[in-house]
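Encoded as structure tokens, the following chain is the form predicted alone, with no partner shown.
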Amino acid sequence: MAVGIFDSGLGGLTVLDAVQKRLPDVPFVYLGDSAHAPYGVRTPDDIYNLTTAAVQRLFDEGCDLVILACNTASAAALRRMQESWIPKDKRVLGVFVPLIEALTERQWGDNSPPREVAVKHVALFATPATVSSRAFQRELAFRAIGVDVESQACGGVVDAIEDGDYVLAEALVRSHVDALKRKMPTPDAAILGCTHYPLMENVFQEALGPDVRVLSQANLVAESLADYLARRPEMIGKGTKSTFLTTGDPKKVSSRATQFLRRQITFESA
């Protein structure tokens, strides 16, 4: 009984860490496509093809449910996958859902007409591909009206984090926040729309100021997954052990992941 978690690289480890703490008895198979990271600068077709290949690998590992712990894949590939690719006995879920739930204070299954919500001005920090997809705005519009979303494509941040260069990552975050604030000086809330960004959450918060509510995904996804599995326990697949898989160099990725989570992580070749 295992649940798959997929990311283009190491960012999804922030989600994995949170869901393991929330669901300690569930085995998770993590697959990071480090050989092709980052996804945020790729074309939609590239992202779709890479994501389906990775998800199929997780299906082969005994996972009936896969979480796309990658906002770029969720934005650029998930809808197409759900419409034409995912087998009927499998499920693939993205990471926008818990953010929208938190922002609009309504459950995903609530299909009532969109309504006004407390938050009026939202800053979205994400990869270039996520921003260009406008997937967040589309999903938000189904549930809320009167919300102004200003997006900032945060080029370079994922690369810096994957390389372990947190000094550069912090400088880039501050630069991107400055650029966003020139377009939207006083946001009510900020969405960290990439699973790498929680590692820089304190920097985002400091740069945005104490009055801006910063929404990060890891804990929100963990709570959403726990609720989903409570309702759909049959979606815990037949896999029985936790595994870390990578398309990159296992030794290098293991070293980076160990720094990332501050505990020993050992990857195997996917």
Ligand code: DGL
The other form holds:
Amino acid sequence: MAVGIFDSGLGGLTVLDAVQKRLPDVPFVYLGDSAHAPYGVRTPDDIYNLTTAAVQRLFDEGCDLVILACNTASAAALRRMQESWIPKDKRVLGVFVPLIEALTERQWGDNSPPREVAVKHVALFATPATVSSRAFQRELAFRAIGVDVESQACGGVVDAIEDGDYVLAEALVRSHVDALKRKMPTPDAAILGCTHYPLMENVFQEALGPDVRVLSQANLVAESLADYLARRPEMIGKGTKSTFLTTGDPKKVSSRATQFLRRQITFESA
Ligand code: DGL
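How about the form predicted in complex with the ligand, since we already have the form predicted alone?
Up next: the whole complex, starting with the chain shown before.
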């Protein structure tokens, strides 16, 4: 039995780490499409084609349930996949909804009409493709009214993290936070809308200041997956082995991943 976890590269490891801690008995197959990362500067068609190819690879590996641990794929491809591509006996879930449910104080499956919530001014930090999809605003509008969202496309941060250049990543995060603050000086909450960014969470928090609540996805997605599997245990699927697959160079990706999660991670060729 195994659940698939997909990201364009290393960012989904932040989600994998949290779901492994929350569900230690469930095997996970991680697939990072490092050969094509970053996705955040690609077109929606390109993101759709790459994401469906990667998810098919995870289905072939015995995963009936795949988590898109990638906001860019969740924002630019998931809706289209759900409408016309996903086979009836498989499920693909994104990482946006658990985050928006937390922000709007909702339980899973609460489909009641949109209502006023405590937060009024939200800063969204994400990749250029996620920002231009406006998927976050769409999902939020289904659940909340009167929330002002200001987005900041954080060009360059994913590339710097994939390259292991954390000094550059930090400098870029600080400049993106400055740019956001010029548009929205006092957000109540900030969303780290890219699975690579939790690695920079302290830098975001420091640059935003202590009064801003910073929300990142890993633990929220882990809780939501635990809840889903308690209701749908059959979706754990047929695979039995935990593995890390990459479309990139396994040696290079393993070394970056080990640095990223601060524990030994060994990737195989996808
Ligand atoms: N980590 C991904 C996300 O959550 C993708 C970043 C990218 O490939 O640009 O958006």
